[in-house]
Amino acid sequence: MSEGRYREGIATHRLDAAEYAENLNDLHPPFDRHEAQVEADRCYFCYDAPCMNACPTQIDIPMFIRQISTDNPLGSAKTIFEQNIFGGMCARVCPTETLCEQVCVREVAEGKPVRIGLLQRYATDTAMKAGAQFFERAPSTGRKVAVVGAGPAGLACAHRLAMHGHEVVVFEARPKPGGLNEYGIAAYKSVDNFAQAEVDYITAIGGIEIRYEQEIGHHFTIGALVLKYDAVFLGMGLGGVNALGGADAQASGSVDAIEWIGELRQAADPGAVPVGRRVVVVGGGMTAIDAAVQARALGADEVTICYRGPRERMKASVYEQEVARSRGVVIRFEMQPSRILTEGGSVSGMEFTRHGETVTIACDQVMKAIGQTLVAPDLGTAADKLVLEGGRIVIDAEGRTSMAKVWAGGDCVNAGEDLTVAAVAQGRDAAESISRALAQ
């Protein structure tokens, strides 16, 4: 280990290069051909399969697994991509343990489900490595659609619109596409620049232009897009980060977890990303788990996740909690944040209230992972004004908003869970609704 490992406070390069490579390596090594076929043979290929009903994108799971079992991974990938063009990333980040695999008949009967996620990854990776493209653009309709946000919802919408022959212009606030797939997913879940490779694969269909560093409310308005384009899809996600309120403090060592994860994702040298010796992560969702596990991976001696609710309400799945514990992360429940303690302008600890008592945890870094908020200055001033509920855009079953010619999907809307797979489904379905509307 490097000498930085035992420095007090926030430091960089706590470990050597080999340790970073090992700690941030693929969480689940992919199946090879033989492993995939053996696992596929475990599937009962159920009629009216519960796994398919549990998938937000309604992938025909028995079909794609049967195709793997008959040594047809490209056909399997086509079955997946027909419903979920982000099937590769979803295979890596979906909480399959609480979706398709949870209801697998093998899980119910034996406690060991078919490993659907890894089988999906095997098929989609095979297709992407082969450069196999299964979809072509229909003849041009002459219609042009604006998409705000190059994340899963926006690009799923753009791809489906392109399939129907429409031209799509995507407005992305960041300098790179992918949304949270690029900036917010733990490094050990998506290695080898997969997020960018997937975007390249998706946009290869043609007819999709992405304009970067174009922020809603600053570089364009919804009203202007409505006037210029035949339809608009809003998929900009959630740009703001919730604060701890009175428990917060502007101190060195107090960071937003999602921003810290993004910094690590974009770092050429993971060792250059500062991490505390003792880290407290406040939150109970996937971001909290990802931040905590990666803090340990970067050399933190002690990492504690503090969730304000009871164990059964924690949003991160039991499986993800176990991944964190296996990496040395401590998870504490019913810890209500009181205040961040500081010393000389730097974090020195975090104070919580638990069952009426004060609990203090000494730390030099606090990561806030308590959710995000919708930040889009133009929403409330749009000509027809979008209706918001709970700080998110209200949509109907087809993704239509209250504003004419405007659809929305993904984390910015008030429908479904904040999951990549749900965002993809909403983007895809909105595209179908837009196409029907444009054909009238």
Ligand SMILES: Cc1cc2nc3c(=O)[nH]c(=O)nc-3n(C[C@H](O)[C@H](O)[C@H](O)COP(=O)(O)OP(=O)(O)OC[C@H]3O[C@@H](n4cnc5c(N)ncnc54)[C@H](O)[C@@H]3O)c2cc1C
Second form
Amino acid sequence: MSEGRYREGIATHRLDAAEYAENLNDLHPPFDRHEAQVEADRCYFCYDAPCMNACPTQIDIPMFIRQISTDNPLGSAKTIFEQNIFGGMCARVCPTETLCEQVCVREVAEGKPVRIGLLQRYATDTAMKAGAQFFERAPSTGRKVAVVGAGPAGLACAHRLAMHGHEVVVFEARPKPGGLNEYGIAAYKSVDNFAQAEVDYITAIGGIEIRYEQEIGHHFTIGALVLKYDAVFLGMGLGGVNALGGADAQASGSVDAIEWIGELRQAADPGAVPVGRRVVVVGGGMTAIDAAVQARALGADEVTICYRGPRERMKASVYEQEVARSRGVVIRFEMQPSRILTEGGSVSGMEFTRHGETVTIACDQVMKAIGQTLVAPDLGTAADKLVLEGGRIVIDAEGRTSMAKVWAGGDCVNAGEDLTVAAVAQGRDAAESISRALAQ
Amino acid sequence: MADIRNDFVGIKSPNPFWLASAPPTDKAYNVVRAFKAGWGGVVWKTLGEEGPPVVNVNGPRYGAIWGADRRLLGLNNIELITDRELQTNLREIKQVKADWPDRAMVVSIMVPCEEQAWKAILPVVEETGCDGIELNFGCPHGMSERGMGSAVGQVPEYIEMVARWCKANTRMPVIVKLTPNITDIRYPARAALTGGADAVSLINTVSSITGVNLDNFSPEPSIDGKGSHGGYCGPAVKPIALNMVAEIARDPQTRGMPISGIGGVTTWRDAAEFMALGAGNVQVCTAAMTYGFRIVEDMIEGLSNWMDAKGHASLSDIIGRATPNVTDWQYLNLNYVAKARIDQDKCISCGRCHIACEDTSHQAITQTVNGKRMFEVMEDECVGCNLCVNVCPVEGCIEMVPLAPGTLDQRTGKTVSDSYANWTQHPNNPMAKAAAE
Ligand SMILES: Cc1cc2nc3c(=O)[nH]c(=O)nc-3n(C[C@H](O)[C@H](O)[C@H](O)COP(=O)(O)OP(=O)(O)OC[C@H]3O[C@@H](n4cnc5c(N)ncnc54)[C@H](O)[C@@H]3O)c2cc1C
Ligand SMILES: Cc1cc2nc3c(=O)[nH]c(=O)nc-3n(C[C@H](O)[C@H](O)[C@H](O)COP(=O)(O)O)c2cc1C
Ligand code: SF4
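Alright, leaving the form predicted on its own aside, put up the form predicted in complex with the ligand.
Full assembly next; the chain just shown is listed first.
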């Protein structure tokens, strides 16, 4: 054991390399061929299957599972990718316990759903490893579409547009593509640099140019894109982070959870990412869970998630809460944050109120995971013409915004569900709508 | 405790579970292990003529088909009869029988179709002190190309002739083992009886190819890129074997002739089914080759527990109990009307019954009721075919419920009759009309 484990304060290299590797490994190891076939055999090939209707991208789940059971993994992958070109990432990150697997008839009947997510991973991994591509570009239409953001929404849209023969230019603020797949998803859900491999796989269709470090609102405006392109898709996610309000402090040790996760995701050596010995995570969603579990993975001794609401309102699913608990995270409810305590400029604890009483938790790091916001300046000068609701862009059923020629999807829209799979569905559907509009 | 001691043509064994003539019974080593495990008897691996033994292939002799989790469902083999010296086998048979006097020791034999060949081997087999012989007229590969095995079993006249030779040249009970690779199993069975055989045993293996290698297009099992049809056995052949046993048991010409039931027996339940259809005992090969000899413990215990639960005191209480219920199609009661009923508390809403009935049967199961996903049988469309029951993944969820006499069959608009009426009396039957004229 590395000696740094119990070092006070914020420190790097608490564990040795083997421990990091183990802690950040696949949460669910992938199926091998035999395991996949045995699991696939559990599927009843339901008619009008509930799982399929629970999938935001409507993958034909019974069919792709049957294709696995008949030892036709490429056919299976095609079935998946036809509906969801991010089928590989979704297989890893979808909270299947609240989507397809929740309504699996075997979950309802015996509490043991078919492991749809793992089967999807088996099929998509097999196809990607084989370098099998299933889609070709239609003959060029000569139409140009601008996509803002190379996250799941933007790239799903770009891929479908490319299939229909349009030229796509993607403007991405960051130096790398993938959006939160690259900077946000927990390390143990996307090992081996999968996010980048997936982007390469998706853009291999051709006709998609990604321009990096091109930030809308900074380098150009929506108005300018509208003038230059036949259509624009906004998929810039949520760039801003909610503030803790009066509770916030600029002390060292107070970090934004997503930023901290992003740092970990980009670190060549996870040991180099500083983490406290005692960490308090404020929030109740997937980000809070991911931050807490990864803090433990990096060697934090005590990690407490403090959620301000009651247990039943917590956004993270019961299953995710279980994962966190099994990794040694403590979850406390009804903890309304009041202030971060500091000593000599560093975090020393956090104060909460719970039903009028003050609760103090000593800690040396506070991670804020209390939601993201759309950064208004990101919209550029067109901000006034785009109708927002609750701080997100309003779209109709097809993904059209209030601005002519502008579509949007993913986390930045009011219909967003803060799920990768929902972003993919919206990007894909907007592309179909754009194609229909351009054909007229 | 039920008495499961077995008496088959005078051969006594502590239970009705024998190992069939096959690799598990090819050597003293295996047979002794089997007896230690509790098997009631064995039919020793088929012996051939004195002289240089047959040779087997030196590559794969088995092929198989599996369920999803590699559960072995069917096994195929291209093995020949014993490839060990006749004298070695005889010496071992004698020793094992002496050491295990309470177990059945039957010796399987296959020699050329000449009386002299049988006259030569019968005394030396008899000399071992074994309890009986089984004539292997079943092996469908290799030996049949040399005019033995199923080449004999497919010609009733040969069966009768060889059975007669054997009865004339030995005091031992003669069991004729039949091949299923014929069109009507009753003919070879009748021939065995006419020839004086004491019993038949069936089935031997079914000619088969288990698969094709799609990389090099060789049949499986593959010997240097080529394959030959083998003999199929294991759970997959049980339904074929059950029918053949029943056909012999209910044939007026062979009724009462003892039958040793073989083919896919894997559990006590399989054994009970064979015996209910008329088998006096059962023989097992593939199940032992898949799981080892220990399975006999559960076969013994399971059979006696079931007999205790049902109040059957001895095997004679169950043997042949189902035989009278096997009949010809034309005698089935056409006035019996059943309808499927789905237990909504057990239904998990997979929709398989709906799509099966909708696509391939009688469009008698709903998909939605009042706009809700719900599967219900429409009695006015249901013909009672049982398909939905068979495709439903939940045991006991869909039941076939007979309509009581006097109630209305909504499909036909007719009242269910309490009388019995079959095809022979049906107005649509041209033969029935002819009879009436
Ligand atoms: C920590 C964390 C964990 C998560 N875990 C899961 C999970 O396990 N499962 C799950 O389903 N969902 C998870 N989510 C949610 C999921 O990641 C998002 O719903 C999804 O990534 C949204 O996709 P998007 O394309 O709309 O936005 P993003 O993924 O945010 O992509 C937006 C892209 O636009 C770029 N961009 C932003 N502003 C601009 C600009 N002004 N100009 C140009 N480019 C810009 C960004 O750099 C980014 O590349 C998680 C989210 C977080 C924060
Ligand atoms: C590898 C193998 C070899 C066999 N050899 C013989 C044999 O020599 N003589 C014989 O009468 N039957 C032979 N059989 C057939 C079995 O005795 C038995 O009739 C058949 O396998 C069906 O029973 P099961 O389904 O329990 O296996 C053989 C079967 C197998 C699998
Ligand atoms: S018994 Fe046959 S006809 Fe009746 S509901 Fe079932 S499948 Fe349909």
